[in-house]
Structures are given as C-alpha cells and as structure tokens.
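Encoded as structure tokens, the following chain is the form predicted on its own, with no partner shown.
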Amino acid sequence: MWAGRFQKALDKEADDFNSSIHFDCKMYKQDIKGSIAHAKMLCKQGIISEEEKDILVNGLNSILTDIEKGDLQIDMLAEDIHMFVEAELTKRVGDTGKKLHTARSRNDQVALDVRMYLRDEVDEVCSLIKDLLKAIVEKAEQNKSTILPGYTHLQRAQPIVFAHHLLAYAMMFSRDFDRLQDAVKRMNLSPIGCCALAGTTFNTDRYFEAEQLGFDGITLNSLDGVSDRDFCVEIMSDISIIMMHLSRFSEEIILWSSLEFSFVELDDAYTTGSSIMPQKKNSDIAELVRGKTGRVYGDLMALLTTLKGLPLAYNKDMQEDKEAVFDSIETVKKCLKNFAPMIATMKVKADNMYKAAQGGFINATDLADYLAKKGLPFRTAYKIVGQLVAYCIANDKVLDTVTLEEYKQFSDVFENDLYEEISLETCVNKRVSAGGTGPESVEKQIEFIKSLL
C-alpha cells in the first residue's frame, strides 16, 4: 500500500503486531456498506463515472456475498479489514477499484466502521435487556403475594414481597436500555469524509453518504471525526453499568441458593455440580456474570487509559480501541442470554421466605407507626420499640408473641388492634405510599415496566 514511499517490506514479527485484521474482520459487513454507500456519493459528486459506480457496488456486493455464503475467507495476512475488501475488489474488478478510495483515508474509514458496528451491536444488546425485562416482569407477577425479609446492610429490616424486590432490578435494567439509546443518539453521526484529518479537496456530499448509511448527520469537525472515540469510551461505560446491575443481582442469586438462605433454586441446566463433593450444586452462571464484571471494568479502564494523553489526530494506539469495545459487548450479551432464562427457570421457595421474615423483629418500624398513628411522637415511639426488642431478645421472645400485658409495661397505648398491625400481611399491604412493597405501588411497578416493553 505505501510501497511508493519505503523500500523495503514491514519486518514479520513487526507486520503481525502491526496488524489488526484478527479483531477488525468482524466490522466486514459494516466496512463493504460504508464503501458502497461512498462509491454511490463519489459517483453523484461526479468524482466517478455511473459506470465505474456500478463496477465498484456490484464487486463489493459480490464479496459481501461471498463472506456471508463461506466461499471468501478472510485473508488474515491482510493488514486491517478495509485493506483486504479494497485489494479483493481490485482483484475482481481491475483497477476501477483502485478508485474507491478516493476522499477518504483509514482513519476516517475506520471510525465510520465502528460506529456502525456498534450501532448494530447495541440494537442486540436492547434487544437482550428487553428480554430479561420479561423475565423479571413474569416472574414479579407470580410473586405479588410472597412475603419475605428485606435487607440493609445485609440485615433483616422490614417485610416486602418478592415482586418488589425483583422489580427494583427492572427498574435499574430499564435505565441501561435508556443510557444505551442516549449513547447511540450521540454516536450516529458520520465521520466519513473528514479524511486523515483535515477533509478533502474533493467536492465531496457528507451528508449524503450519512443519509445512505443511517446516520442522523455528520461529525461537524475533520479532526474531532477521526480521533474522537467518546462513544467507545460511552457504550463501555453503560455496559460496565449493566454488569454492575447483573452482578448485584448475581450476588443475591447466589445468596438466596445457599442452603442458609434457601429462598430460591436454580434450574439444573445453570448449575454445575462438583467434581468431588456428589451433593453440591454451584450457582456457577450466577457467579461468572459475577466474575465477568472485573473483566468489562478492565476493558473500560484499558481504553480510558489508551487515550488519555493522544494528540491529535489519529494514532495508531487507537487501534486499541476495538478489542477492548468488542470484549465489553460480547460479554454483555453473553451473560444477558443466560441471566434471562435462568431468572425465567428459577423456582421460589415462598414458604422458606415467609419463614425468614417472621423472624428479626423485621416489623418493628410497623409497631412504631402504630404508637405514632396513636398520638406518641415518632421518636419516643422509636425508642419503647427499641426496648421491645430488647425485652424479647431477653426473654426468646418475637413481637407477635409479646403479650398485651407485656406491651402495657411499656406503654399504655398498646390495645388488641396491635396485632393485626404488626402481621406481615398487614405491613406489606399498608405500605400505600408510591414507590412501595404495597400491593397498588407494585402492580403500577409492572405495568410501568410493560408500557416500557
């Protein structure tokens, strides 16, 4: 390609670290269309003739044809996928397609390609989220009524159902599918055009050849399009959220599976057993979505790094970009095509749930609201609460089995109705404010999540 300038070949080893075609090849369908859609442009600029047009989109046809058939491999001796589509078109066509090149460079070319491939990868990533949205919202649905402990700090704490607590991650997951669509918005903007760096001397129609490939308009600035690599940098940061969301998640699972717990089982087809201990059964999915966080934070800080002190424009330690962009979507979408049916097999141990929460004092907030809704100030309620507690870890006593003369040791207020309060049924279904484990709030949660579906 440069051999008008050097003499002599690039050094083997040299050529093969110089080399992206092993990661790049997966842009091929996104670099013959970029291509295509430039001959159309060079052709209505008048750059080419409607015949050279012709020879150059039908040849480019013919070998995306080819690839996606098995009868052209890629050639992975050829340095980047633009070189190898441009010398497999000149190979078939002659030197007509020597002329595709024309106002344009790598630098631009590769940047168009990205963004194109990425464009496609999150439309499937969506599409994924999507899907355990589903799974979730189904699963939420058959699990309005069952009652167990929620946690802070890993603590029993106050009584929820299920439902909530599986729609808490609905409504993180909805926010990435959000955060990924913003990230496209700011992505779908064509640098073809801005060449090298400082444009072309051609009479070339940008904004043409963003409207053929999709794209919402053209990056307004030559050196900003070839360099800029801020919607790398945004996809892996909202995949690196994601993961974060699917490990949290991951973490409870895991949690929730232990015979401790007990509170759900996962199918046996994600799960593995051991190859010594005969009874065991590992929520291995679970836990490597949970290792594959570590590796999508390294991919995000990995380019972060790559670009913090390039210049401008292009340089060659942008090529880094890819691995890591590829590494983050392809784990991503791993881990979702597994998280959704795991999530859509597990089964609930709802008697195991309802078992927990009746142990923890986990309604004694509810005791205390039923002081305030008497009259008492909320602090003070607070606090013959607090020496209820104490007096029933004294005495291997819970607050449903404290008797009436017992409460009245501690406060005259406390009358018969304190029971049916303090039931967990009662303090689940009286939660009415928006947003709550209340029966109103949670069924607004899951229509909410469907009208988003």
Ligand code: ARG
The other form holds:
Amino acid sequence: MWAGRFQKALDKEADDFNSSIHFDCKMYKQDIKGSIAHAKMLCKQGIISEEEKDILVNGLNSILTDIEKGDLQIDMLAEDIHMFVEAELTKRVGDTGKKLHTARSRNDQVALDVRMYLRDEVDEVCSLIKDLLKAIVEKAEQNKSTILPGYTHLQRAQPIVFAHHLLAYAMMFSRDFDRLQDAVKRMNLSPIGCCALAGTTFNTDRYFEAEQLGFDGITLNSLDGVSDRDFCVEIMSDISIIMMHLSRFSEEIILWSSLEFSFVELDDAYTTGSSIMPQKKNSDIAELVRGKTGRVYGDLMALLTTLKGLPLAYNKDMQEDKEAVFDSIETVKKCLKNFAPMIATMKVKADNMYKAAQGGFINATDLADYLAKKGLPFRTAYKIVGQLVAYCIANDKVLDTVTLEEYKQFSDVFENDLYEEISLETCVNKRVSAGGTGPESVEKQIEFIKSLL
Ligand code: ARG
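Counterpart to the form predicted on its own, namely the form predicted in complex with the ligand:
To see the whole picture, the full complex is given below, headed by that same chain.
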C-alpha cells in the first residue's frame, strides 16, 4: 500500500506482529457497511460521481454477500480488515475502488467499526440480561413463601424468603442493563470523517454519514474522535460489574449445592461428574463463571494500562483494544447464556432451607423487638435475649422450645403471645418495612422487574 515511500517490504516476523486481521476480521460487516455509507456521502457531496458510487456500493455489497455465503475467505495475510476490504474491492471493480478512501483514514475507520460492533454486541448482551432476569423472577415467584436463613458474615442472621434473596440479584442485573444502555448513549456518535486526526479539506458531510449508520450525532473534535477509546473502557467496566454479580451469585449457588447446605440442586445439564469419585456432582458451570470474572477484569486492566500513557492522536498501541474488548463481550455472553437456564432449571430444596432457618437463633432479633414493643428499651431487650440465647445453648434448646416459665425468669414482660411473634412465618411476614422481605415488598419487587421486561 505504501510502497512509494519505502525501499523494501516489512520484515516477515514484523509483518505478522503488526497485523490485526486475525481478530479484527470479526468486524467485516461493520467495515463494509461503513464504507457503503462513505461512498454514498462522497457522491452526495459531489466528490465522486453517481456511477462511481454505484460501482463502489455494488462491489462492497458483493464482498459482504460472498463472505457471508462462505464464498470469500478473508485473507489472513492482509494487515487488517480495512486493508482487506479495500484491496478486495479494487480487485473486483478496478481503479474506482481506489477512490473509496478519499476523505477518511483507517484511524477514523477503525474507531467507527469498533463503535458499530459494540453497539450490536451490547444489544445482544442486554437481551441476555433480560433472559436472566426472566429466569430469576420466575424462580422468585415460585418461592415467595420459601423461608431460609439470611446471612451476615456467613452466619445465620434473620429469616427471609428465597424470593427476596433472588430478587436482590435481579436488582443488580437491572442496574447492569441500565449501565449498558447509558454507555451506548454516549458511544453512539460517529467518528468517521475525523480522518487521520485533523479533519479534511474535502467538503464532506459527516452528519449525513452518521445518520446513514444509525448514529445520534458526530464526535465534535477530530483528535478526540480518533483517540477516544473511553467507550471500550466504559463497556468493559460495565461488563466487569456484570461478571462480579454473576460471580457472587455463582459462589452462593456453589455453596448452596454443597452437602453442608443442600439448599438447591443444579440440573444435571449444568453439572459434571468426577473422573475418579463416582458420587460427585460438581457445579462446574457456576465455578467457571466465577473463574472467568478474573479474566474479564484482566481485559479491563489491560486496556486501561495500554491507554494511560498515549499521546494524541492515534498510536498503534490502540490496536490492542480489540482483543480485550472482544474477549470481554464473548465471555460475558457465554456466561449469561449458561447462567439463565442454570437458574431456571435449579431445584430448590425448601425443606432444607426451612430446617436451616430453625437453627441458629435467627428469630432472636424478633424476640428483642417483641420486648421493645412491650415498652422495654431496645438495648435492655437485646441484653435479655442475649442471656436467653446463652441459656438455650447451655441447655440444648431453641427460643421456640423454652417454656413460658423459663422465659419469666429472664423478664416478667414475656407472655404466651411471644411464640406466635417469633415463629419463622411471623418473622418474615411482619417485615413490613419498604424493601424488606415481607410479602408486600416482595410482590412490589417482582412487579418492578416484570415492568422492565
Ligand atoms: N489495525 C489498526 C487498528 O486496529 C487500524 C488503524 C491503523 N492506523 C494506522 N495509522 N496504522 O488500530
């Protein structure tokens, strides 16, 4: 391409090192669509003729069709997808093909392609998040009165319903959805026409080209337009947060699937056996999702570090953006695709959850609240219940099996109505504060998630 300026070709090893075709070939569709819009703009502005435009557009469309039909292999010896498409076009239509690169540079072209690619991919990620939200909300609806211990410090704390626990994750994923939508809003400005860095002396119409490609506007500073990879960093940050949420959820599912918890059983389709231990049923899919979270954080760190010292405008370092951002996208998509059906098919062992909730004195707060409602200061009530818990531990009892006589030794405020007050069902159903585990709040949460869907 630049043989005029050079005495010899790029060294073979250096050529291989310099090339990005192995990964940017993914963007062939965006590259071709961008070029079609560019040809139309050049024609509208009188920079090329109507006839030349038709030749370019037809040529580009034929390349797209042939790649899609498998009739054209992308040449892995090309430097990148932009060079490949241009060279193939010229091969097909002759010298007119050489006019396509008027008033643009690969610097704005690559920035355009990546934005278009991410726009499509983020769309897919968002619809996968919706699938997951659907699976979660369905499980929640089936478990509105399934009681289990809620934990703090991984110690049994207070009883909750399983729906409430699941819906906590639904809230996280709904924010993830919003974050991606928000990032796309900022990203959806077209950089094409910034050219190499400074714009062009041709009378181009960047707005027309942007509109053709479904952008909301154009980047207003050409240096920024070709140097900006904030949108990649932003989307990778958003994906990292999704992975963090998936990873926490995975961790709980792995724990819940253990014999020690036995709160859930994953479907055979999402577990594996052991090559030596015949009894094993391992939560490999959840573990892999947890594991892949590290890899996605790595992608984000890699790009942030690549960008941190770069002077304006384009530098070849920026070619490193693509593998990182593609990997994040591919990984989160695979994780979500497996996670939603894994949740949908997960069997909930309500009896075991309930049994666990009966131990660990998780109604102690409610007993203290009982005394406080009868007029004792909460701190005094708290202390009395603490003594009762110690008494239970020493005498192998739980708060529900202590007799009223015994209770009276700790405080004469206790009456028979305390038993009703500390039943697990009461503990859950009377948690009436907004956002709590009570039935009205759980219903409201379900409605909220459904309204998003
Ligand atoms: N393959 C390059 C990339 O991915 C395209 C831009 C090349 N621009 C340049 N001036 N060498 O970043």
